[in-house]
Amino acid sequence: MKKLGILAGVAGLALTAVLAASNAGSADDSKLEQLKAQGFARVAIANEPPYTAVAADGKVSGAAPDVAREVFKRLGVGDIVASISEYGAMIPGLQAGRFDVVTAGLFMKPERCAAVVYSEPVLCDAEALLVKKGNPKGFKSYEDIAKDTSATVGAPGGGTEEKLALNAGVPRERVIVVPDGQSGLKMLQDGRIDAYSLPVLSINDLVKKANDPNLEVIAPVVGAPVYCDGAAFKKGDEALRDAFDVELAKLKTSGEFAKIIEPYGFSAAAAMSTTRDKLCAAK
């Protein structure tokens, strides 16, 4: 009888675990239905253009909210309502239920990936090369510059781009320290350097202001680090995250994703060049 009692107890514990898992799954699955019913998703942003922005009339824009708004619309959630938050308060606020998702340039890092569930990449800042139109030397990487014994690359002194070029084998004398963006642009235009390297956002902003049709941006630089955010959801909301990912993938495939983010200076190709799993595992 004692053995039967133990077995009954074990069976009871197993049944309790199954019911708990079932209830968790139901709660997970119901999150999207809850958002549909309330007609909006509460998002955390940082008011940091071009990632996120709030106009004087309260209208939320920026690349991350614009993507989130379109994805949620496709999921049947009419709009987003934003709350401005400091980066350090975003994950605690999400965990406390003060908002449904973070769409704010919150880059994926292993410690963050352990605390929340991210969508696939949305906004990325990668390295870029500014070259003459047509990319006459065919640069795709810093290694390409190293292999061309006559090629020079401009980069900010002591910055990431200078280090990446040197680590790729570009000799010190062919890595030209450039004091600022306008100087790098002018040196490239004058033929004093063959490429100028900065992050994608910085290069795109420089090109936009230059309005020079004889320039071309190569991004992302092959083999260089890519830093990306994604929409961050509370643990337990994996079904909502997965539904978000499905519509995000459709946006990327159709080209609508590029139309949303590239006017802000972001590279759709950079976001599509990596994955959540790679970024969350990166040291």
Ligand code: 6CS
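Bear in mind the structure is a predicted one, so any value in this text is a computation, not a measurement. Whichever C-alpha set is largest while still superposing within 1.5 Å between the two forms counts as the rigid core. Positions refer to the first chain, counted from 1. What changes on going to the form predicted in complex with this ligand:
Rigid-part rearrangement between the two forms places its hinge, out of 125, 170, 193, 80, at 125. The smaller of the two rigid parts turns by 87° against the larger between the two forms, as judged from C-alpha superpositions.
Could you give the coordinates for the form predicted in complex with this ligand, as opposed to the form predicted alone above?
FYI, this one's just the chain on its own, none of its partners or other molecules.
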């Protein structure tokens, strides 16, 4: 009887282990199941074309949401619902559960890679400075702005350009937080800032729509890296991120990824030539 008891005990342990493992698996998959049941994924965007854009009628477009919408559709999540957020508030919002994912051109950098779980790369771009025609202060880099003690540069709050300017030695009081592209453009046109910094494609989009001959684009900013973003998920949602990556990889292989992002001016080859691991390790 004893032997039977021991066997029953071992079987019971094995069964518990199997159930726990399958339960753990189902716990991991639960976020995707939850989004499928919800019918949409809540995405954070910045409304900075061509990365992200919200039309007057509320329609969300831009390369990042378009890729995310297609990937989620293939995962069985019918659509995306976007909220506009400042870059600096995206990761806290994700961590607080206000969004399911950030799809906004949130560039991969080590400190961000430590705070979220990124997909593989989606959109890559260099940095630019928008200045008055003729570049009167001769800016080529953020260091040039730092050296000119009267110069100010506008950049998104919590954004990469703000960080690059501060790290290049531009004092805090000369790095002006700008809420969005139109505000940055106006501040430059009114002479309230000497330069406005965003990624190249965002600055080019602003200039194309501004129809102002008194503007000049300095690109790429000397000394600034080329960055790539990925879809950013909350820590703990690795299974959802992995599922996203499987479909993203299929889009890349089939050529559909290029069809989505290249009309916006992005290079599919640039995103496919690098990896999350490389970008998150970059100094």
